[in-house]
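Single chain ahead, written as structure tokens, the form predicted alone.
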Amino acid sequence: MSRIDEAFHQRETPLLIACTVAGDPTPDASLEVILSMIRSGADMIELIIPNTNPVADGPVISRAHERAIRGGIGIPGIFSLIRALRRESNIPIFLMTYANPVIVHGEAVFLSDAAAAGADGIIIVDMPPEEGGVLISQEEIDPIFIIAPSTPPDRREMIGGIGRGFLYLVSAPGVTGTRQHLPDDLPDRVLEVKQSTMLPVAVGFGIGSAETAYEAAAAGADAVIAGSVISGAIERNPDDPALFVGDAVREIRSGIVRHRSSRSAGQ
């Protein structure tokens, strides 16, 4: 049983996957960003690996991605960095990436050296299935795949039966960044996609506060990814960052902590 597998597996609430840019704001700063968001509450970290063209990023995070390659962290940094976190966690980590740094390092060799340095699972955003036969086809890393408000339900479940770890499913239509509300409709789709596959479900995009993670957490997401929310307070706070990117973790767990309480006064 991989480290994300078990960690879904023993769960008594949804889990929290914390998100940061590697690198951001440096890559010694980043390790100490990444300790304080384990220490906050963390469940499970996303790694995304910096690029010079994040389309799926909004503007936060894409800042995010500008201060990491000013910081001069590379794909070998990011893997030191990785290995940096193992000596301190067990934590399951797994990376986000567009598809041209991988094909660059070499598909095979670059799911190699990140499951060497202790990386459990990838996401590559614009790699669809249908070109992912390396990713699907080794054993050392989960294959972790985006299902969109569009993917429609035929795709939904071939994704559903190729994929490991989880499914990422994103909120609503658009980029990443916090909104006020998720939408309306989320349980529904959550629903659906669990209808379509037996891996846990974790819901992303817009989650940057206690209400949308409760909202999250009440659709029935079996995680909750936080992103924009971590990369920001890194922003508002370059010269402590670790202490306010803590802060921002435990706001996102306490609305996690609040659907928990709601669910039990409800029994």
Second form
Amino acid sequence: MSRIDEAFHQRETPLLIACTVAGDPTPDASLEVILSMIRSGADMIELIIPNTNPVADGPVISRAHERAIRGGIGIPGIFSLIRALRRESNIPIFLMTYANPVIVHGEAVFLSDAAAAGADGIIIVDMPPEEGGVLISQEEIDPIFIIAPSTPPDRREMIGGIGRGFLYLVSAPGVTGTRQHLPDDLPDRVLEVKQSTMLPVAVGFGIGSAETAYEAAAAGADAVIAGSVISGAIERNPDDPALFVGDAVREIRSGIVRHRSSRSAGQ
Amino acid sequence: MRFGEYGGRYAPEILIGPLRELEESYATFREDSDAQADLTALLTRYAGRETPLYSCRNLGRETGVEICLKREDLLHGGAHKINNTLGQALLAKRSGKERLIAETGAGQHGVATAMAGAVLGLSVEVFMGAVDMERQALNVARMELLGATVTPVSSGSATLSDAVDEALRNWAATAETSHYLIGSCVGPDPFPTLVRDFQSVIGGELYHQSFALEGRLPDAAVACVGGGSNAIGTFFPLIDTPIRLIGAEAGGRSLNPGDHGASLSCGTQGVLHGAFTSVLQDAEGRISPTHSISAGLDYPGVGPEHAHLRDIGRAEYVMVSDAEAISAFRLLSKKEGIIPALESAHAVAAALRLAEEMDPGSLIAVTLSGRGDKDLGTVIGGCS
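Now show me the form predicted together with the partner chain, since the one above was the form predicted alone.
So here's everything in the complex, that chain up top.
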């Protein structure tokens, strides 16, 4: 059982997946940021590989990509960061990357190196299953796939059958970024996805507050993913990002806790 | 759809549904004789096709080689871009879309999209790098006059590549009602095929006109390559002929990284904007900055079909420096009374070089992709 499977297996409340761009704002500060996320209640870490053309990301995470590139982290630096985290923690870690760095590095080598460094899973955001032969056939690291609002039912089933670890359900059309509220149809969509897969379902895009975390948890998500709120905290507090990232993670956590309390109160 | 090993659909899941829908609606559009007749009418009576094939009276005569120009610069809007924008806008309209999104570098594609949107009654939003907006203020004004909204993009280097990123992001949020009208033969499948097909009118006409006017096919066809849409439109209908196909890339100021836009001559394999192609990037796959005196060639990737034609040896790609392009710009203006776009001047320069090495009596066809009024500031004012 992978660390990701185990975390979902043992969960009592929806998991909190905290997400940051690796090396934002610098490689050293990034390690502190991630340790702070773990101390503040993150159950799983999504580590984004900085990219020059982050087409699926909104402005906040796009600027985080730019900061991390300026901060000088490279692919070896990212693998070192994961190894440094592994010395401190057994928390599940998955990578989120665009296809190009993986392809340029050599797909099989990249996946193998990532697994060896201690990563448990990988999302290659612009590598749909049709382009992901190598990704799907290897056994070293969980390939995590995305389900979008525009994904039709037959395709949802196909993806639900080949992904491992969990499915990443995008809450609303568009790119990453925080929202006031998640769409009203989210509970129905979570249910539809759960009916087409054996995998846990994590909800991401738009979650940056206790309120939206609560909405995602109440919609039936097995995990809640928060990213832009963390990149935003780093951007606003370049001198001590770890401290403010901790606050952001605790805020999201409080929304998940509120969901659990309201459920127990209702029982 | 792949071109050899190149192309593919490297797109976020959120765009896979819209891309499939586009593939299906395009397959219908291709077979729909009403739609095709409508497109032909627009290309003929609105855009001004067919464009002349003009045999230069003076240019290159000293070499004994005849140079013909395929005059896409005479189209409505002053560039070949309208072939593609009318085609895609009509496809969008017939698929029930209400809005067009486009990216633009110099503004030519943005203007051509604004024209197509205006004539077909579709609203248009054009994403343009903030730096480019400043450099091409006149084209911004044209787009706005034509009813389009121009949205500045300030991320990254605030130029074409960033504008494509932003257009893709906007499409991810609006695909139900909007069509992304991509400006070159780049992007995830089926865009490279779509754009190639709509631009193939160039090479198709060239083939027939060459027989009719010259009684023979050219020995070589030359076109400039940024993303490569006018070049693929020229080359594709000629692929099964013995004609040499030559693409002219931006050699820029020097061959140092960041100083040119020669993705085919200097790039390595990678994924950019949804396609596996030849890309200017570093060893870790970070996309390099580029430079060209012509904004239309200032792009770190290239259409995947060009990468394939290069690999199989069917087309050759050469580099033309900023300085050579400016010389050709001035020479064509003086010798023939035709001011070419700086992009097209790269093709003219490559043709002049080729003429030196070809046998006297040979015939070279050059696609003049656009007119050069927009570039007077750059050439005369000396700014880039």
